[in-house]
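Form predicted on its own, single chain, as structure tokens, below.
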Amino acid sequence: MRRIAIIGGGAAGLCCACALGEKNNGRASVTVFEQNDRVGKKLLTTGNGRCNLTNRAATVDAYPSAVRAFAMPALTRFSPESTIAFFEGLSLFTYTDDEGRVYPLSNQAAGVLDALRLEATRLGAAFCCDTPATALRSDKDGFLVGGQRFDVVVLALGGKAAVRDYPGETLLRGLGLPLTKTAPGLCKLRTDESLVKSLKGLRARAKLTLLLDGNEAAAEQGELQFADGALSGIALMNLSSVYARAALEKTVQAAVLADFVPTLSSEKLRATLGEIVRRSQREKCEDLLSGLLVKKLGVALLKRAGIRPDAPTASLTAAQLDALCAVCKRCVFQITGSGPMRDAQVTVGGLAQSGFDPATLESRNYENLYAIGEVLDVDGPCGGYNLQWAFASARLCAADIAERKL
């Protein structure tokens, strides 16, 4: 019978763990080691604790240019659907909202991990908690884990993201992996702390565009956060992970543009605004704003526009008017840096791609060895869709070693 161990309980190593069950038909046992006492608490908390599990969305094109030759094998084997068929298959069931991310019915991530945990258990995987896996060491007869021997490793370690400690690093950097620069993705960008401490709190809809050393990078629609010194919400940090991922190349001076009347032209927006002032329909420029924007947000734009919030609209000039539909049209926030990889989402980079095969995710140094999800050089949105690669490419290297090794 052949070992096989799995480095790592979080979303990939349970999925890994089921469908090697499934596939193995009594040719192998397969050990999951876990550094925490127990397997998925990361797992628990995605999706605000509803575990956002896929997105109907996440084909290979949704994800960024830098992954997705790498990740198109997984992507494409193992699609949204299949990993929906794969937990009906658990007994899990699931449900879409309007902006193709899928829950479970339940609405609690717990159920996600239950089945994964009952399912691996049942098909015959131990686990060992508490087991932070430091050391790996291979030899002639196969690989070294925790004083035990396995003729197969699968690398499930997960990232540096939202966790206090990643014991992982030093078991990739002693085997000699190729490893490259690591950053947080999907988390808040540090801005000017005086250009937000007035809007802390509030949420805005907007278009949000990427600039970087003055080019746009990304553009991204929907809710945009102030924090104490930073900007958030879903659509901002799809934009971070953009920014980090350039960052890790070199020094660039970032910027988001904020558009808070998307659905108006500067023409239209204009010409509302001289309206709204010839039919003196805003006795005060404080309230000038708001039939388009919550007070609190037009206040402070007015003031980045030079206009005092208690003068009288009639007051107005042509010329403040064009400056005032200038910022809520491209309202300019200098990005000052990445929030901290404890709050980040997922960690962009990681194992390099180039040290891995695509078509099953086994190591080019190391026969037997592979890696999947987020351990490797490979993020993707917000909305399901670094589960969705955590899933696939399980898969995918369960598919392989079920194939080939036993």
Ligand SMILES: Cc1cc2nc3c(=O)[nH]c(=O)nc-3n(C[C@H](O)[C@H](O)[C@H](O)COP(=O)(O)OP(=O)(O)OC[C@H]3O[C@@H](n4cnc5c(N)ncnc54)[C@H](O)[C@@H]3O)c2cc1C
Second form
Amino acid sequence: MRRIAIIGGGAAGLCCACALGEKNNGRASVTVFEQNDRVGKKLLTTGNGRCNLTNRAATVDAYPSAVRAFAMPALTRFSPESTIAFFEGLSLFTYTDDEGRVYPLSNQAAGVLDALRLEATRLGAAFCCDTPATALRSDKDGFLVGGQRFDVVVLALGGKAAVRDYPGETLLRGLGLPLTKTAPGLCKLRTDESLVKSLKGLRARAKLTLLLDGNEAAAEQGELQFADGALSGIALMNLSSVYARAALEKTVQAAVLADFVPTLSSEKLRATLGEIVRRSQREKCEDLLSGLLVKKLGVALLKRAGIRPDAPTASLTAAQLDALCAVCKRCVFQITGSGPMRDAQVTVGGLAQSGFDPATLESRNYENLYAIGEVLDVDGPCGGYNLQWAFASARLCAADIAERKL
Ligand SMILES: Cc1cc2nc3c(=O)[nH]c(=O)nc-3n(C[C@H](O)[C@H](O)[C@H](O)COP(=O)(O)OP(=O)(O)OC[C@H]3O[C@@H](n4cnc5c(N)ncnc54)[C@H](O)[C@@H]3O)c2cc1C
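How about the form predicted together with the named molecule, since we already have the form predicted on its own?
All chains and molecules follow, beginning with the one already shown.
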């Protein structure tokens, strides 16, 4: 009987244990090593405890261009529909919201974890919890993990995001596998405190454009949240990963442009503001934008345009109205860095794609060594895409092990 070790009992490791159990017909034993006292702790925190387990739109084109070619075989072979069907097979039923995000019907991440854990157990996987693997030795007879010998090893260590410590780093470095630099992804972006102080806690819908060295790198429409010296919200978090990937390669000047009135063109907005003033519909400037924006945000934008909120609207000049319109449509936030890794949802970077065969996820340096999930240099946007990668990569690796290694 072949012995298979999976290092890491998270989304990818558990899904891999299930897939190997389905396919091995008693030809292999599967042991999952997990550093925590229980498997799947991070899964419990996903989707605000609801676990957004995939997205109907999670096809390869939705992932960053830097990861598409590498992730293509896994994501093509195991689609979002496959994920939904896989969980239905485990009697875990789902619903899809109007943005394509798929959640368990119970709205509880614990249900997703139970489905994976119980299935892996039913199919014979053994769990070694409280067992961080800090070293992995390879010789002509296979691999040694935690004093036990294995024929095949799957690295499913996850990334550095939102974890206290990451013993896997020593293990990966010890193997000499190529690693890229890493940075927090799907996180806050830091900006000048004075620009956001008065808006802390406020949420607004906006079209956001990320400028890197003055060039448009990505755009997102959705929620922007103002935090302590930082910007957040789903749309902003998606841009944070684009920024992180660029900043890994070289120093970049970054800025986020916010269009707070994306449904009106600049011309239409300017005409609207002019009309409000002409018809004396609002007496004071602080009320000028109240039909378009949350009042607090309107007041902050007035100040940015150099207009006193308590000034009478009748005193506004055409140049001031032009300036206000420009600030509403292109409010600039200079970016000074990313939020900390402990608050990030995903790691940008990891095991270098060049070290693994994308068709199987087997290492190019070590035969019978595989990597799946977030430990690899693959990340996706917010909304179920990272778990979809974890599941799809796990299935691809398990299929290759079952086809060629057992
Ligand atoms: C707050 C939060 C919310 C999120 N929400 C979503 C969401 O709703 N939808 C979505 O798609 N993605 C979400 N993500 C991202 C998603 O959780 C991860 O991308 C996904 O869990 C990665 O799966 P993985 O199995 O590769 O890694 P993980 O799930 O992190 O699992 C890795 C496991 O390996 C263990 N481990 C690590 N090193 C060792 C070692 N040396 N020895 C033994 N065990 C080890 C860890 O303890 C962990 O249990 C969220 C992330 C965070 C932090």
